[in-house]
Ligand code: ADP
Amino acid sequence: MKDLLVMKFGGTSVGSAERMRIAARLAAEEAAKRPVVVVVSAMSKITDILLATMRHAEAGDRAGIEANLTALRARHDEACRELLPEARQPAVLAKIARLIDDFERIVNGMAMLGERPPRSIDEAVAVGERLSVMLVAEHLNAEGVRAAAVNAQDVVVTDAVFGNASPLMEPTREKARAHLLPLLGQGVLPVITGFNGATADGRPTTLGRGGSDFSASILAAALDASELWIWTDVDGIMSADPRLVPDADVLAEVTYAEAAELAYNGAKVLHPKTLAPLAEKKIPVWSKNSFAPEKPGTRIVPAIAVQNGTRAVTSMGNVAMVSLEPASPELNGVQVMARALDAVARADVEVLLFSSSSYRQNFCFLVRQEELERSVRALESALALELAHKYLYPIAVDRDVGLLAAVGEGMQGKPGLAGRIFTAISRVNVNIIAIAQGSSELTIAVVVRRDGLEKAVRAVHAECGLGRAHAAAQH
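May I have this chain by itself in the form predicted alone?
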């Protein structure tokens, strides 16, 4: 279908009746000009309520379950009453009740079992998206824009890794085209749940971290869209976190690779896997602010003609460093590294940075704090024999660290750039604990003490000539 646009609205962009009204208007304005598919997240904080309710169920906390169900109903009922004309409300309130009843049925099953099976979590947590999609579609219909609520379970086909499923693109392409193209052909605007899908035999799954954006890019690729717009609550991709660097500026354009690196190193932009389905077809993405839709946002493209060194500096504070060191020269350090990385990979942990020394073969890697316990357990299990016989020193963990990364495709071959970055950090009296730079030279990543992270980010941002002041000086 020619000139198809996929629009994705995040949780804050549909976080209230007013935000849903604005999202619907933005979608309707574009749908008047060309075919549009809309992908919608759950209302902000709703996924947290759903997951907390399941934890209460596992613990047998009936009062906690009831309190959360009451909050869930109240939030969506209120949005329904604010969004829709009175005559349409009873039917939609009944649909909300049925969806929440479905969720309650699954939660009661968890309470009886005393556990939360991953497959049941995936089925239950998608209720948040199903509720918001229904409300947005109903509002569009009330406004005279023909729309249909679509459960992504019917269009996105995945493997059976519950909680972190991966799409199977060919069957998804077939299902998405069969389900959505007839709607578009009839002038109907499909409003689709983000974050969820189903296995080929129909078992509900979810796509893990960054799942709603990922859903949108999967559908954009499956439908051969001309572009994807991702609506959030920020003006676009910035040269640094504006809370740390007041001078940070919105980047007009970044490459897929730069956006992925920025996200991987803590920037609140698209999750790296979001860009993967788009790369082959070179579908451009816009990151836009639904709270200020008049602002142009950031365009994410396969390549940029002129590269100018570092494009942005990003950081993460909620990280921990894990270090391992052989205590015996008989122990092959490379084998220990391989087994350690295999163990954390099997535990589904993302390694954010890896650094090693050659002679003593000690090495360290960085993980998110919420994945630290899982990482250490996996290492203790995989290296139990070496630890017990003291061939390895005890696993060392440092929680008082932060990650800083300078990112830009134009950094490759820039002589002295790494030295300038390190000098800028030392100039503000911040010690560097570990360094990593991949062979692509796209990112220089540095681990520093947590209390020096913000100072270091500001220093590197200024040293690399980023931000509004520098842009103004150039003009």
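Moving from the form predicted alone to the form predicted together with the ligand:
Single chain only below; no partners, no other molecules.
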């Protein structure tokens, strides 16, 4: 649709009545000028509470369930009372109660069975987004801006990988057009849930944690939007996580490839899959701060002319390193590697980094800690014979590691850069455990001791001349 703007508000940007009011105003201002579709996350921390409640249910912890249900009701009731005119409150409080009752019903089922089936989790966890979308739409209507709450379950069609579903773009395009274009045509602002969807036969799914960014880009692509704005709680994509590096600077522009690499290597500001649906139509994305909307934010574009070396440094703490080492020269190292990777891939484990010094020697790879147990089980079963006959040393696991990545298209062909990064890390006395650089030279990834990770990030950030202090010194 011509000139269409998709706007996504993250959890902190709708975290309270006050924040919802600001989000609604930002959306309404644009909607007065052009067609707008709004995508909304659950209020901050709500998804965590919903997921924790289901864990309590599985463990049969009644008190834990009750405490969380009380917290859920209190948070949304309070937002409703602060946000809406008194006359509207009883009806909306009743809607909140109904949605939380739906959630409670699923949770009770889990408590009874003592298990949490992934498909039930997905249905239940989407209640967070359904609540926030309902409140934002109610508020817009109360302010005289016609808006409709939409459940993405009726719009975003996905595969059946519960908890980490992928969109099916063709049916999503059809549904998005059928549901949202008529609303836009009538001058109604659609406010749609982020994070969730459903299979073609209607089973609820979710797109993975932080998936509302992905929802927004799926909808932007499905509706041929001209832009996507992602509203969050920082000034845009920065040269490092500002929580770790106080001197981190906002990047005015990054490429799709850079933003995706940053996201894959731990920059939470963007869900890693966000850019994929946009590539074909080259839809530009803005990352903006809803707490400081006057600031320009970061523009994410398919390509930029001037390439500035390293653009940003990211890190991931919740990872573990798995190492395998042949104990016998008779073993074909390449075959072992292939079978090991095949085994973890089949177990739906994402390998974050892979490194090997030579095919006869050991090789290691990095996985998320929550996928570690699954990885080791898959390896033990795929390589059971070699392990039993001691052709392979026992699988070694190191949980005490972190991943650091330096990212930038301009790093390509810069001799000495990798050396400077390693030296900077060593200078602050942090041990380097493994190194990897893809042949695209977009990212240099380093595995270090976990307790030195933050220190190493700050050291590399400074070494690469990133940050506000450096920018100021240059002017």
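By rigid core we mean the largest C-alpha set that fits within 1.5 Å across both forms. Residue numbers count along the first chain shown, from 1. Because the structure is predicted, anything quoted here is derived from the model rather than measured.
In a rigid-core overlay of the protein, A320 has its C-alpha displaced by at least 2 Å between the two forms. In this overlay on the rigid core, V397 has a C-alpha that sits 2 Å or more away from its partner position between the two forms. For E18, the Cα coordinates differ by under 2 angstroms between the two forms after the core has been superposed. Relative displacement of the V367 Cα between the two forms on rigid core alignment is 2.4 Å.
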